[in-house]
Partner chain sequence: MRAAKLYKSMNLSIFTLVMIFLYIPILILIIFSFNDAKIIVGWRGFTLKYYAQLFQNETIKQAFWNTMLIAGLSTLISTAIGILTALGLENKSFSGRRGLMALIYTPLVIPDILMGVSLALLFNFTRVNTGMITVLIAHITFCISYTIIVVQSRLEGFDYSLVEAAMDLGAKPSAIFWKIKFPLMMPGIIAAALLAFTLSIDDFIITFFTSGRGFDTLPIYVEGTIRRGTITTINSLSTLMIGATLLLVVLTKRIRGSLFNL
Amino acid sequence: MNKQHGYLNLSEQKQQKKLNLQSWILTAPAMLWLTFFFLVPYLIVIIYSFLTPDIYDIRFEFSLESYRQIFSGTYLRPFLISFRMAFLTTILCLLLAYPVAYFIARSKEKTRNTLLVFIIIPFWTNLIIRIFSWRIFLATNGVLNDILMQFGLISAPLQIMRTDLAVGLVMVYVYLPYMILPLYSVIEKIDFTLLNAAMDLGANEVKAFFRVTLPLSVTGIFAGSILVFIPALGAYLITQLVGNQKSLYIGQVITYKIKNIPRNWPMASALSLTLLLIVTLLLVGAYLLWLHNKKRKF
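Form predicted alone: structure of the chain on its own:
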C-alpha cells in the first residue's frame, strides 16, 4: 500500500513539473517582451542619469550633478504642482465615478451594457483630438464663453484656457473612465442583499452604505486611484496643450530637458527615476496601510 502511495506521489510530482513547465512556456513571450521593452529601457535611463550632459548629447563621465540639483530643491516646485494636480484629479474622479459605477452596477443588464458602452466610447477617439475639443470649448471666444454671455451670466469672456483649472477639467474628463470601470467591476460583484440585512438590523440607507457597500468596494477604489493618479502625475500632453508656462508640471520639465537645446539627458533621466521612486514608495505605503486595516478587521 505504501509502495502504491509512493508511486502516486511520484506521478503527482511529474504532473506538477509538467504543469510548471507549461506555465513557463506560456509566460515566456510576455516575460521576454517586458524584459526588452520595459526593463532594458529603464536600465538605460538609470545609466544615463549618472552621466554628464553635453550640448546635444552626453559624455560618458560619471556624475551625480543631476541628483544633487534634484535633492537641493531646484526642481521641487514641478514635483509639488504635479502631485497636487494628480491628487485633486484622483479625488474628483472618485467622487464623480462612484455614483456612476454604483448606478450602472444596480441597473438592469440591458441598461448596464448600454451605459458601459457610453463609458468606453471616449477611448475610440484619439487623445489629442479630445484635448483640442476642450481647447475649442474653453477658449476665450469658445463655446462655453459664448453660452455664458448669451444668457447674461458674464459680461466679459472668462480666461479659462492656459490655467490650472483647464488642466484639472481635462484631466478629470480623460481619466474618469479609468476610475469608473474598476469601481464597477467590484461593486457589481457585491451581494446587495447585505444592504437589506443591514437595514433590517436597524441601519438606515446612509449607514448601510458606509458600513457595507463602501468597505466592500475598497479594492475598486484602490485600483481606480492607481490607474488615475499615476498617469495624471506624469501627464505631458494635457498640461502642454491647455496649461501655461508659469506652472510647469514634471512631465513638461522632463520633456523640455530632452528636446530643448542644450539637451540634458542625465537630468531628464534622474527626474524620471526620482518620480518613479516616489510613486513606488507611495504605492507600497498605501498597500501596507490597506493590509494593516484589513488585518485589524479580522
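Computed from a prediction, not measured in an experiment: that's the story for all the values here. Residue numbers count along the first chain shown, from 1. Take the two forms, find the largest set of C-alpha atoms that superpose within 1.5 Å, and that set is the rigid core. Compared with the form predicted in complex with its partner chain:
- Residue 31 shows a C-alpha shift of 2 Å or greater between these two forms [criterion: core-superposed Cα displacement of 2 Å].
- Core-superposed comparison between these two forms: CA of residue 21 displaced by 2 Å or more.
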Given for the second form:
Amino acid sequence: MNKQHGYLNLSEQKQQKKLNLQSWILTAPAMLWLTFFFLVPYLIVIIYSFLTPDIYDIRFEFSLESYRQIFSGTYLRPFLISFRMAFLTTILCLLLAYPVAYFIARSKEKTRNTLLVFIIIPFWTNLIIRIFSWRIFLATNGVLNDILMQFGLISAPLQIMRTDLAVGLVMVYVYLPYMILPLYSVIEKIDFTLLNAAMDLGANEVKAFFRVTLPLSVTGIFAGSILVFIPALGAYLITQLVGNQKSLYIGQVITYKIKNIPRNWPMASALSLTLLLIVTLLLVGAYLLWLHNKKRKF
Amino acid sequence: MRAAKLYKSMNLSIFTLVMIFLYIPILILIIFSFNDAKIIVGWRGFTLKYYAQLFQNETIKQAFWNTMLIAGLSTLISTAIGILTALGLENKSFSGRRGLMALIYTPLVIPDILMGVSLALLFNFTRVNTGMITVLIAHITFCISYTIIVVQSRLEGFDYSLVEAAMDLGAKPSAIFWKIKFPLMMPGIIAAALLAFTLSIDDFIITFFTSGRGFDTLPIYVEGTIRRGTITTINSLSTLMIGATLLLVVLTKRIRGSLFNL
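Hand over the structure of the form predicted in complex with its partner chain; the form predicted alone is what we had up.
And the full complex, kicking off with our chain again.
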C-alpha cells in the first residue's frame, strides 16, 4: 500500500515536471518577446540618460547634465501642468461616468447591451479622428462658434481651441469610456437587495448610496481612475492637436527632445524615467490604499 | 420613493448629456465630410468630391495599405503568441507564472509614450533602419499583453469536465485539443484578434517613434496633414474610418464581452 502510494507520488511529480516544462515552452515566445522589446529597451533608456546629447544623435560620453537639469527644476512646469490636467480629467470622468454606469447597470438587461454598444462605438473609433472632430467643433471659425453667433449668444468667436479648456474637454471625451466600463462592471454586480435592506432599516436614498453602493464600487473607481489618469498623464496627441503651444505638457516635451532637431536623447530618457518613476509610485500608492480599504471593510 | 424617482431622472439626464457629448463631434465630422467648402466655415452645399479625391490620392492609398499590412501581421503574430501563452499559463503551478504575469501586465499600466521612447532608443542603439519592420515589432509588443489576457480570461471559465469526458471515452490528446478545447477558445481568440487589430490601427504615438521617413500609417498621415493644414480630404477619410468601426462593432458582439474581462 505504502509502496504504491510512493510510486504514485513519483509519477505525479514526473507529470508535474513535464507540465512545467510544457508551460515554459508554450510561454517562451511571449517571455522572449517582452524581454527583448519591453525590458531591454528600458535598460537602453537608463544608459542613454547618462550620455551626452548631440544635435542629430547621441555621443557615448558619460554626463549627469540631464539629471542636473531635472533636479534643478527646469522641467517642473510641464510635469505640473500634465499632473493637474490628468487629475482634473480623472475627477471629471468619475463624476460623469458614475451616473452613466449606474443608469446602464440598473436598466433592463436587454437595453443594457444596446446602451453599452453606444458607449463603446466612440471608444473603438480612431483616436486621431476623434481629436480632429473636436478641432472642427471648437475652432475659432468652427461649428460651435457658428451656432452661438447665429443665435446671437456671442458677438465675437470664442477662443477655445489651443487652450487648456480644449485639452480638458477632449481628454474627458477620449478617456470617459475607460471610466464608464470598469464602473459599470462593478455596479452591475452589486446586490441591490442590500440597498433595499438599508432603506427598510431606515436609511434614506442618499445615506444608502454613500454607505452601500459607493463602498461596493470602490474597485471600479480605482480601476477606472488608473485607466484614465495614466494615459492622460503621458498624453501627446491631444495636447499637441488642441493644446496651447506655449505651455507644453510632459508628453510633448519628451517627444520634441526625441524628434525635433536639435535632439536631446539623454534629456528625453531622463524625463521618461522620471515619468516612469512617478507612475510607479502612484500605482504602488493606489495599491496600498486599495489594500487598506479592503482590510477595513472585512 | 420620490427621491428614488428624482435619482433615476438625474441619472437619465446625465446619461443623455454624455451621449450627446460623445456623439456630437463625430456627427459634425460626418456631415462636414459632404460639405463643399475648402475650410470649415458654414455649409456650402452637398458634395462627394472629397471622397473622389480620397480615392485618387496615392499617399493616402499607400498609408491605408501600410496600416492594413501592419494591423494584419501584428494581429496574426500577437494572437498566436497570445494563444500559446494563455495555454502555458493554464498550469497554475508553473514556476515562471508570477514573473511572466508581471511582464504581461506592466506594459498596460505605463503610458504609451514611454514604450515609444524606449523602442525608438532600442532601434537607435542597435542601428536598425526604422521602417515597416520596426513598426511591426512595436505593434506586436503593445498588442501581446492584450491578446494574452483576453484569451486567458476565456480559458479561466473553461469547463474541464468536457475534456475529462473525452478522455474517459478514449480520445487522443490531439483530438481533445482540436475538437474540444480549440473550438471553445475560439470566441476568446476572435475577441483577442479584433482587439489587437483595433489597437494597431488606432496607434499613433508608438508608430510615430518607430517609423522612419517614408513609412506612414493612416494616423501618422492624418497628423501630418493636420499639421500642414491641408485637411479637405481628412473629413471624408475620417467618415470612412468611422464607418469601418461601426461595421466592426456590428459584426462582432464578442468585443463587448472581451472588454470587460480585461
